[in-house]
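Okay, so here's just one chain, in structure tokens, the form predicted alone.
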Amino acid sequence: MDRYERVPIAEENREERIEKFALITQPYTLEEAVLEGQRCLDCAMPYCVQGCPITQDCRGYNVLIGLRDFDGAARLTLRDNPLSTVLCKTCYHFCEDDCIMSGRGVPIAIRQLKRAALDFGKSDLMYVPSKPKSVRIAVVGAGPTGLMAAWDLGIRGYSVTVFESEPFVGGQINTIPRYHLETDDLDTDLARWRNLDITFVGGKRAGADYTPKSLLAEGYEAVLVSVGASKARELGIPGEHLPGVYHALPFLLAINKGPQGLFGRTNRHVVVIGAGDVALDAARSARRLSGGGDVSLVYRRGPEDMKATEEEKEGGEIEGIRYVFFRAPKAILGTEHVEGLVVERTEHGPPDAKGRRSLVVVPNSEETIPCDMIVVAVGEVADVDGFEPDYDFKFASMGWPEGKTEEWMTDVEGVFATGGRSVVHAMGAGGRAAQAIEEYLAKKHGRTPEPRPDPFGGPTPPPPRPPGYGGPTWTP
């Protein structure tokens, strides 16, 4: 075999994947997986570790792969990552980037590995937690973020409380489509988590029903803000609020809980106005519900502009998205339901103040794009409505409130908040919350902050980086 080149990963083509909601990727089989494990260099310095944002000690499994330690491969996934049945189909693969290989050929398939590891190696592993420190600790949101700190808090003993608006966990891993990840694959995960001491309280809303400064008084004596940003950020043009116009997230969960109220009949003619990875997911979802429909993603800038992910923008030319590119919403036609949206052609103009090209409107370029149902994709804020102000929250660019300090500490003293642009960054920004809430007590409690224990109840298990690494590659 050609160690340059990847053992190809198997998906299912055009015509079968649009008809339905079933995974695209498929998985390696055992021989496959120990092949491209075998391609794996074990580097010294391995650089997929660094780029990526839980420090994923991928390079061990790729090499326990290809030794066929299916059994380590497993536990050495799950040591690092609690949410693995999950990141194994979803996860954008930063690691990959940052793979020498890729220098020389095609990088490891780490993500198929992650998948495959779980996959053929013993996998059915519980968590076990350290001695209680009859300590406890609440986390507001139950998304990603939350998940893992939660998570990282309850192997060290403490006792953790996860207050979530909704009737269930998971955040915006409830959004991700089908033919992505499958029904039960959170489930799968979270019972991996029974022995340990975190309580999910879900139908409570932060600001209403209590607030973090609330918790502390209640005894809690640390508080993660971890609720994300998943208000959905508006066009601010007429017609936005007509019938039929649709904002991307509760779109997609209203599509995973059941999409028969949204789509109703066939030849839908569906708009998206986005060019991230929810956009994305929003175009390729509505194509397999349009029933015989078009499906066209709107965006202001052009294709080289687009912040979804490549795998993301070849899926969507795959399965007949019509990317419309330099035009940018001005209206949304119709009286008791969208007939149409008004768009005029953008050009690039001077850069500005950033270096970025700014774009301009042409004068006299209007045009309709006949459709009747538009999906809105530009963006979430922060839902912080009833929290005091004297947190002074910091708001990152893709807008989750942030702790102003290194450590993530609000300006309540015990109240720390922040958030991630993805699964994967969300849980290396609540692992890296957890260990700052661990400084925090270990301070106040006068002992010596602990680096996160092995979850399977052995000995600490040591970094993932040796020596001489720089920061990681990734930005949180």
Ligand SMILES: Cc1cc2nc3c(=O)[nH]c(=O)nc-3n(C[C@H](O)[C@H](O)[C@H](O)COP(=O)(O)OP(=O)(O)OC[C@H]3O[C@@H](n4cnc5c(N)ncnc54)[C@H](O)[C@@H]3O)c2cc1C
Second form
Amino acid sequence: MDRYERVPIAEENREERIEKFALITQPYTLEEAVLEGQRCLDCAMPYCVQGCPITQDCRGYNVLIGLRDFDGAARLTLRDNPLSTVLCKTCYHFCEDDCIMSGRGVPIAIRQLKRAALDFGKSDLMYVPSKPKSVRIAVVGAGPTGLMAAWDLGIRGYSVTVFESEPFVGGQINTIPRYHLETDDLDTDLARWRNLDITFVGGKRAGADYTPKSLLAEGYEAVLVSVGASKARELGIPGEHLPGVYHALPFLLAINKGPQGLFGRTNRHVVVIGAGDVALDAARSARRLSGGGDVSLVYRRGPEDMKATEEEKEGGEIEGIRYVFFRAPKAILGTEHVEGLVVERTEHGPPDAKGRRSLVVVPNSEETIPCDMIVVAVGEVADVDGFEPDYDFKFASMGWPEGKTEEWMTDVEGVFATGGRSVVHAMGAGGRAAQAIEEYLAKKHGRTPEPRPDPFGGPTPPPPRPPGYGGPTWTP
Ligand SMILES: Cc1cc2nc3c(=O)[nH]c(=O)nc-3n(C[C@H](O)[C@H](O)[C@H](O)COP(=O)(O)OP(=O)(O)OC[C@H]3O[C@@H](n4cnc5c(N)ncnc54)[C@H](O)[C@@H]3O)c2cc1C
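Let's see the other form, the form predicted together with the ligand, since the form predicted alone is already up.
Let's see the whole complex now, leading with the same chain.
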């Protein structure tokens, strides 16, 4: 086989896909994984590692798999990545975008090899905390940002309490459809955390039951606010609150956590408003839920401006989503239930101040798209109602609150805030917040800050990370 060709990744049968919520991407066999691992060039400067927000040593596990050392590959994967089971199916694989192989062929299937490392290597390892530090830290929000920070701080020997408004942990991971991620995957990851001093407190909302400042007053020496952006951004058009209109996050959460009959299954005409990954997930889920019903995705711009990944767009096309471009929602029709979406045609106008093509509405171009369900997927904002104004958060363009300093400290000493636009970005942010908290507490207690130790209690901490990547970390 040509080194520049990827070992093909099997997929769920295209015709049967929309009948069920079953994983689309199938795992490699052991021999397929070895062949794909052997394609890795073991670059001296691994752009794949540099491109990863948690600088996962993917080059290392690719090579170990090529050498048939699956146990070593699993350990290396889990060393850097405490949510590996989730990410081996859902990561947007920025590493693959940067793989040097893309210059001449197809990048190494790094996400798929992570999955093989866990499938064929010893992956039921347990994380080991360092000597207890007797310092309590609070994390507010149990999405991937908060989870990564809690894990990192737990490994360092801190006592961490994670407060979460929902009765379950994982944040938006819980909304990822089951054709991408299986029900137990997050639990599989969290089972490795059992020996860490991390306590989850569910059903407690910051801003109502406590605030970051009240947690400091209770004796937590640092607080990380990692509440993400979970409140639906509204369209602000008439009819938005009619029965039959859902916002994407509660819609997807209800599919994963609730009875699937909730939305009815037959002959639906569903309209999804939006064009990002969440909109595609909503459309593809609606297609499955409605037993192959008619699903249209309405977007006010053209295909070239869609924010969804190629993988999602292609998935939508294969599964029969109808794309309706250059239509802006104007009103939702219905009396007791949604009956249609009124849209206006749009077209490109002159460039705006940032050079982005502006949009103008075409006069007298109203039309109605009949439908009996609408899912709004136009983004989210953070829910920080009831927080004191003292933190003076800045808000990321995708909505989550952040501290203003480089280390994400807010205007209240000891309170940090951050988040991320994908699971792995959120984890990268959580890991950096943990290091910032370590530096803050080390200074406060008059000691030298330490790097994150080996999470399996090994003698040597992981090497320094890019920039200035420290070389291979595996022993062939
Ligand atoms: C449908 C969907 C599909 C996605 N698919 C993928 C994918 O395939 N791959 C990928 O990499 N990324 C994906 N993402 C993006 C990814 O899930 C997010 O980027 C990531 O979860 C953000 O992490 P976070 O921890 O910053 O925020 P969140 O995941 O939003 O977690 C924040 C947590 O804080 C809690 N919280 C909020 N307010 C409060 C409060 N006041 N008090 C206490 N707790 C609070 C929330 O309940 C939540 O548990 C997807 C997102 C969605 C919505």
